[in-house]
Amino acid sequence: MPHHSKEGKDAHPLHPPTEVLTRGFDPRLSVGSARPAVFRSSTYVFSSPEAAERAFDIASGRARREEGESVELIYSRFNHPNAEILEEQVVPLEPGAASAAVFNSGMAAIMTAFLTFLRPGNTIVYTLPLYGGTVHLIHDLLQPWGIQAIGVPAGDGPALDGAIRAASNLGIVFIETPANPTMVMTDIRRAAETAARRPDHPLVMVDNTFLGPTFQHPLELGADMVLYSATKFLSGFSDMLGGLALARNPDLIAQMRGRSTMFGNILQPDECWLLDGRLPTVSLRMNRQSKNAQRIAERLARHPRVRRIHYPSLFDDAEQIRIRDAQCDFPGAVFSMELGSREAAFAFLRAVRLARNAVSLGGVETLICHPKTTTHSGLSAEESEAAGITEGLVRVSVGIEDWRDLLADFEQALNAIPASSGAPEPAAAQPR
């Protein structure tokens, strides 16, 4: 029997910070351990032949789990106690979710979602820019496999509406918002309502890595599924890989689990245990990171060598402000700076002392990178131009350090950019 309980809901509903520490784990089934232990078994002993038959029927999709039914484990490629505990305890963090599945990376979660719900002849409509790995997946796997792909600029509601209405045999509408790395926001509710009017009911999926689950809740806005690189804010320490999918309809997650069993891309027990232990602090870390990022971004926006800051609290477009206010609680920990040229961007990256020049984001440490030559280097010149990813763009993921130290580090690095780069000379020290 799995080392967790799936009891009915309490008479008094619990708040998410409480549920994430109490749901889905029964210490009595773990020798009284107050917190989950690590279960590294590859195979599990059945209590009876009937239990084994039932487990395989459900794992194969021949039968459905009954409400409250505890199904015995089979083999760790299918599922294991640490995955079940994690999948139960992450659900209350995502408002509107009924079920979750865990994967060994964010790309594994996205790939499994695409290959579960798309078939040759289908169309996927997606916003641009996307994370570079997702773009590769669409271009190098889906399109050769016979999937039509239609990219639409992020934030362009009329264009997205038009693409959703016109697409033939539409299977998925995939939105990354805010867009990586330009921070342009797309109206989730509008896209979901447009998709719902189609008779074929395409699934609306949202990559919620940048702002979720703390600051943005796509399922409450009408999306069918949210996807995460759990490597980022959910884990928060830049020391593991993970991915998650959560949905309003448990059947969608059940179908993805069937594909995951084939692919063998479930997250391993040790990583599930690590990630589960970090869930209770996600909102604490993200709130600190967002406050730090907002203070820094709003001050750097006044620096003469910064041409523009891409950050939600600094939006000047009326439609972007409307979308932000309608679907985001706080602006988050990531911003991008336009420094005007590759020379200026590289000079800045060489001069920083506290922040680390590395890809990824969401860790407690501050990370910076040059998307054009790293995370989005696979984009064509046309795609980069359409997405607004320039030679002078630098992406910053702010950690939990003291924001004043980070600000001073960024200011000295900006001041170190040579005049030959084309950036203007710094004026007198800016007020803080």
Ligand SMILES: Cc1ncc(COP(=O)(O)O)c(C=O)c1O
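Note that this is a predicted model, so its numbers are computed, not measured. Note that the rigid core is defined as the largest set of C-alphas that superpose within 1.5 Å between two forms. Numbering follows the first chain given and starts at 1. First, how it differs from the form predicted together with this ligand.
- Once the cores line up, the CA of residue 67 ends up 2 angstroms or more apart between these two forms.
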Contents of the next structure:
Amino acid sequence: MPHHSKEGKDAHPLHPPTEVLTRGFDPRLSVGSARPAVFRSSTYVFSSPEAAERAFDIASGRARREEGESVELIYSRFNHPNAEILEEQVVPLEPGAASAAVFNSGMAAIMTAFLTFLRPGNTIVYTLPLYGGTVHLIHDLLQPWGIQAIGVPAGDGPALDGAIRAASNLGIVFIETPANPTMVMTDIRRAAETAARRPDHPLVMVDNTFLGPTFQHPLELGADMVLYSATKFLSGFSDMLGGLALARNPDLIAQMRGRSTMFGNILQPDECWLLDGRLPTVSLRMNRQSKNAQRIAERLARHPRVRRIHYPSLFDDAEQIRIRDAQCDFPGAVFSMELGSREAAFAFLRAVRLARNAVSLGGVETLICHPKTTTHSGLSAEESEAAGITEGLVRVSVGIEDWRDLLADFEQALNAIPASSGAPEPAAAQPR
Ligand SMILES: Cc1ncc(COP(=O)(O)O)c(C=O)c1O
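Having seen the form predicted alone, can you show the form predicted together with this ligand?
Everything in the complex follows now, all chains and molecules, and the chain you saw is the first one.
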């Protein structure tokens, strides 16, 4: 029996911060526990052989669940109460979503989406840069299996339109916006409209890890599916891996669940429980992290050793500003700094005292990394060059520490970069 109640779900539409705390979990089904229990069982006892048969018919897609029907749980690779609770509770956080599925990492969510909706002979069109792991997946798995992959520079609307129109057997348009780590934005609505004009209706998927679910809502802009590394802002403490897929059309999620049952990549009960407990504070954390990042990025942009900061509130390109204003509420917690050379970037990473030199982002603690040699080292030289992932680029994910402490730390680390690295002298340079 599902351990959540859908009773009265649509009677009074509630705001997301209320819904996330009040739907999806019925304490009566957990011996009155005010917060969900963890159900670690790998298998579930059926009330009758008929109930078991019915559960298998529905799980395998041979039958459809009737409106209001309660279907028994089977086995934790298929589904379990903590996944059901989490999947119900996360839906109101993503405007436009009707259904969600949870995976054991962001890559698992992305891989499952690709392997559910692509067939040999299909094409995937994607924006560049993308998270390095996604690029690997496209080059090392999809392409050798007969899927054509067409990369288009992020933010280039006409090029993306052209690729979507020209592609043969287009299955998926995959957009990461803002792009990791250059923060270049791609117009989601425009891509969705262009894709919708094709008779074969390719699915438009957005990796919303950087600004969602709080500041950017792709499903409301026409995307079919939103994907997350829940490892990042959704869980928020750099202490677990997780992934999510959300869609307007529950059938898409049901198809992915079918694949996930084969792959065995559903998120485990303990992790679901942990992530579930973090959902009510996602927007509180993201708002604080975004405010901190904006204050720091806008001040560091004037530091003479910083050649350029890639951050939404500092965009100077008119089209990028237009896209930002059309699809993002706030700039978010991640920015990248161009320091001019690998030597300068490494000297900065060595000198920083408060932020940690680690990959990943979105946690309450500030993390910095050198994308070219770490997260994005799998990109070809041409891909890195085209995407602007240079030797001098440092990515910063700002946490919830006091921003003044972080700013002071970054400034002392910038001042510590040796002049031999080619960086301008702080005292000699004119503030910008
Ligand atoms: C934008 C983006 N998408 C997907 C992923 C992959 O997520 P995970 O590490 O949870 O598999 C990452 C990880 O860094 C990411 O930054």
